[in-house]
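Presented below, as structure tokens, is a lone chain in the form predicted alone.
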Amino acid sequence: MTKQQANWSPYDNNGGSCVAIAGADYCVIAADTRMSTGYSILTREYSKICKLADKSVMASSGFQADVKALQKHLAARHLIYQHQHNKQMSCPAMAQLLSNTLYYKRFFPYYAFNVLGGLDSEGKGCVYTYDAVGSYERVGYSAQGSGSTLIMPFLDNQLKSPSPLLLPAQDAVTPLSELEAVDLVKTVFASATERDIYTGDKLEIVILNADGIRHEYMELRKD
């Protein structure tokens, strides 16, 4: 008889995509909401994306389960620290919280692959992107979730960023206006939508500014 080797594992992967720009005055953070396990559609009306604070807003795709846990870890830190400072955390100290909490699980990691977008201080988009143990950049955009290497070649062909290297250090964020950029994630979403199997049902984008929070939906392909 051959032995049979035991296969479970603490991980899935529920794909989805998630893109953010930042722009002068503006950040652009979008999620398709299907959630998936291997060829199984498990929901297509589910929000990768969570409201940190104020003028931070985190999208993130991988294993769900890990992402909600994440939430509710950075929701309860947030609060303690609202207490003790009585003011809101800024959107590149929760940057370095998120790289904190998650570098913290580097022996059991959270599968969870987060871009978080927001505002700086001086009211001027900043866009943050993460491994799943805490490695990060400010970037003026990126993409993370299974249509990221379809994603990500777009928007460089479009924006291309400048070089990190480059001295001195070029500015990060995109020349594009809001409406350039939402109709841009659009685009993007369609294009992305049509060759990955885990992206499609529906696009959520939420765009910050100094007028607050805004919301738009559109619909993406079911099948």
Given for the second form:
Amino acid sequence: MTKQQANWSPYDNNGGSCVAIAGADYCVIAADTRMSTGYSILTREYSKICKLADKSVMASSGFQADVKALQKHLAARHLIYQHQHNKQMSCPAMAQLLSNTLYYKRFFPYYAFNVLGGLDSEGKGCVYTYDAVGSYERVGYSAQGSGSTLIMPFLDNQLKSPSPLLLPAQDAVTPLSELEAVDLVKTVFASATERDIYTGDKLEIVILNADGIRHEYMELRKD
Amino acid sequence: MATTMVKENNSGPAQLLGPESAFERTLYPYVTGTSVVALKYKDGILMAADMAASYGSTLRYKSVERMKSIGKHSLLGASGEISDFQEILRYLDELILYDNMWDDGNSLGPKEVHSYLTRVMYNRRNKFNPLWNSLVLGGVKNGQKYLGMVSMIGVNFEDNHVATGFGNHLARPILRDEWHENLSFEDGVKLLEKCMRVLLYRDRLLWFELNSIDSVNGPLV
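For comparison with the form predicted alone, please write out the form predicted together with its partner chain.
What follows is the whole complex; the chain from before opens it.
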């Protein structure tokens, strides 16, 4: 008896790119707002960015239903944390929680490619980058999603992070000012939109700093 | 494994995860409905779907209602497997019943129903036994219009106009070009008719029904 092959997949790739850049006292998180399936666009105005805590913002691309479930899960855990500890979760704590949550489903993964951005307990910008099953690393900048292969090399060129093995330890965060970083993000997405069919429509940027959270939007090519 | 017929190759009922699982899962749909198209207009939502249910290439049922009103505020349209749609209606009946039984003056709006449906579809997908439907959920509550879609694996979103199946390829471009805020009822109907005409030519639609929902009258056909 031949085993029947499945003719549906529990996964779909809804596309999109996410970027995060850490600065000395700010963090920029950005993602496009296009949601696609196959060669069709489902909607042009879907936000991939989710504010998990006062100082943690996550951007995720991949399979949208898994991303939504993951965001709900983390938001619920954060609420419980607040009830138990009477304070907001710090960004490094949220980073660990996200990693554990992803690994929990190691054998039926969340098809979500995440970057977590925020301010650590000293007020410095921090960015954590993940794969689909939870391995993560704190870095100075990162890109995930369908446009990541186009964006990451450019960020490497502009923001070259020193090796974490160097002594004395050098800061991973970029010396760029907040406005310069936002400008860099806009440039990077405009370029990715040109060549990646899943990236485009509109860019949503979230800037986290000591004063709070700010949103900016920029139109991208719609083709 | 239940086999009531003896076949040469003895393939048995189809199973997704190995021969040891004792129950069956949906592998492909049998009786299906085609596209649903919906848009927001000035006073609410307009939704259109044809009334046919096909069994492969045969048009088996010719007056199936693929759109149903849910509670006081919402309209649900479904494409895909009709039996799964009927099961979803049973789930929603129970949901609305319990909501009414609270008797607290509050009623589930389209956003809430959409959220419920998303969770149901996603959870079934997690168990590898999906409800083979693409759902369109629209409604008006307290003057707020809402229009959303859920796919069979749980992908969901909200937009000013949605379409399932072939409608995504044929009707969405027309809607993207010609939809605008504050469409009047007549203009909305004309726009939907235009979309359905394209589907008639290219997707062998037959006759269709139109449903609308607005803040004053509630669901009406």
